[in-house]
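Take a look at this single chain, the form predicted on its own, given in structure tokens.
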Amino acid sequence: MTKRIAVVPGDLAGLEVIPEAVRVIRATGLDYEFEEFEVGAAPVLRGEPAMSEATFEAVSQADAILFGAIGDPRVPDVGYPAQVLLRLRFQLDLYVNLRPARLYDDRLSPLRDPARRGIDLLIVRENTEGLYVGMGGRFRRGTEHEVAVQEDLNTHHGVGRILEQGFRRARRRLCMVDKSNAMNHAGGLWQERWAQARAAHPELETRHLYVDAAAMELVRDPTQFEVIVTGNLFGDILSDLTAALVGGMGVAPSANINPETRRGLFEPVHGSAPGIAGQGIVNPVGAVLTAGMMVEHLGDEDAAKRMESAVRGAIRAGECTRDLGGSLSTREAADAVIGRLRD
């Protein structure tokens, strides 16, 4: 059966690598039905919602939304992409954040050997809960009294359900990371029920670090990692450093999934790039690595492998944009890929 992929490639950079994204997908031979829809800037540049209610609707009703990245200079409300972003992620109940960190060729990573070697690790990250919820305000605004308050969301059910998401992506190690020893209430909370997980999972070997302990562990030897999970803003920090450690943002992939309806949004981690967006120059090798998630997620997991090779491939020999050390244009290093996977 034909599967409906909502296209989404929102502002600057995304406008750039999400076709290129596609056009690798297609040459895969996946029998896929691509629909585009504009949201981000240009609507609200039009005095139009960033995403209109039946774009909404539309994308929601598809197999999965391939979204390219949110904002733009030009656009002086900085709370639009939330309206999106947050909007689908929220309203979708994509509670799971997958961001996955391999290392493709050991001349990306800033560390030195040996601790850079076979770095392959994906953290879990709680998706739908945390600060990011927008609960709080500002009170006396623009006064030396003015008082700025934002609240920290946890619920039983939503610390359970993605600690359970890490334990089943695990395949012997399992990380939880919290802040427990400062944030006593929500803390308490991520460390009761993960002690209720451990116990129920006996079969793997687990660990808890402090989020500040983390950061340094993963500088210092990410190899002793393969799942970490957290909660949404300590995961979405860990996730940038990781995406560092293996070539930065540009290979950065992510998937905002949730397991039980198998809805998915799936866009890469490195934003709109507004620096460098324009200039035929942006990597899109994130974009076609998160591709590659979503027809994993879709259950096309020998096409998700094939895409991944051919990323790796291109990326060993050279044949990549500049930030990866190679000289190609955006199309050209989209087209390194889909040579290889026509080879």
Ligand code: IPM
Contents of the next structure:
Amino acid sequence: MTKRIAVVPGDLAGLEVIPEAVRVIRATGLDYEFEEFEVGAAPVLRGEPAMSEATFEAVSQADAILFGAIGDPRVPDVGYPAQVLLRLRFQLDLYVNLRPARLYDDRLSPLRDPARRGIDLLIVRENTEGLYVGMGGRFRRGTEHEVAVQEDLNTHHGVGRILEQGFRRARRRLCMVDKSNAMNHAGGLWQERWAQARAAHPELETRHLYVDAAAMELVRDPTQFEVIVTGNLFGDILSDLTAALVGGMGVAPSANINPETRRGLFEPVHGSAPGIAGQGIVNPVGAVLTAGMMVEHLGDEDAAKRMESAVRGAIRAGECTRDLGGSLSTREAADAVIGRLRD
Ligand code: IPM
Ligand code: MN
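Form predicted on its own done, so how does the form predicted in complex with 3-isopropylmalic acid look?
Complete assembly follows, chain above in first position.
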């Protein structure tokens, strides 16, 4: 059956890379139908909501959402990107955020030691709880006695289900990251749920790190990690770090999924990149790899593999944008991938 994809390019860099990602999917020959939705700065600047209710309903019904980026300096409200993105993550209960980091070519590694370059890891980030839920408030606002409280929400159910996803996605090694030495309540729940999950999965080698140590170990030797499972904020921070280990934000893909309902929103990690957007130089690889994760989620594993191999080939040949040492435009870099798709 034809799969229906809701395409939401969003703002700036998103508008440049998402059409290229769609072009790559089409070139694989997959029978997908694409419907595009306008979300982001354009409606806001017309005095409309960033994402209309009708759009929210429509994208919620699609088989998958291919999302670009939200954020535009012409919109002064710095909170509006989060409103759109977090709303979709929360309301569709996309509790698993998968952020893989693979090094496709040694030259992209910032690490000196060649032995530290076999990077192929996955961050499994909790995506619907933690410090992102927007609970809390500001009291005595605007006075010298103002108090701001941001609640860190962690539930038995939420922690349990994300840990389970970590176990399912690891083949050999799973590392859980928290900050239970300082955050006793939330950390206590994570530790208890971790002990239960480990007991249920004796087949895997497990390890626990505090987030500060995890950041250090990721830089010291990222090859020691296979899957890292962690909370919302730590996953956000560590996934920028892991992107930098494999070529930067331009190559980092992500999937926001609910494995039970099969709903999914797929977005490159790089955001709208206002500093470089609009010049035709934004790297489409993050979006193409993201589209690959979507295609895999929809059950078309062969096409997903072909897309990833084509990206690897183009990067190794230097046929890529300047952030990866090439000289191609966004469109040419996507063409280089398309030219390498094999049946
Ligand atoms: C990301 C982004 C978002 C997040 C922002 C835009 C709310 O940084 O997808 O990593 O923190 O999750
Ligand atoms: Mn982030």
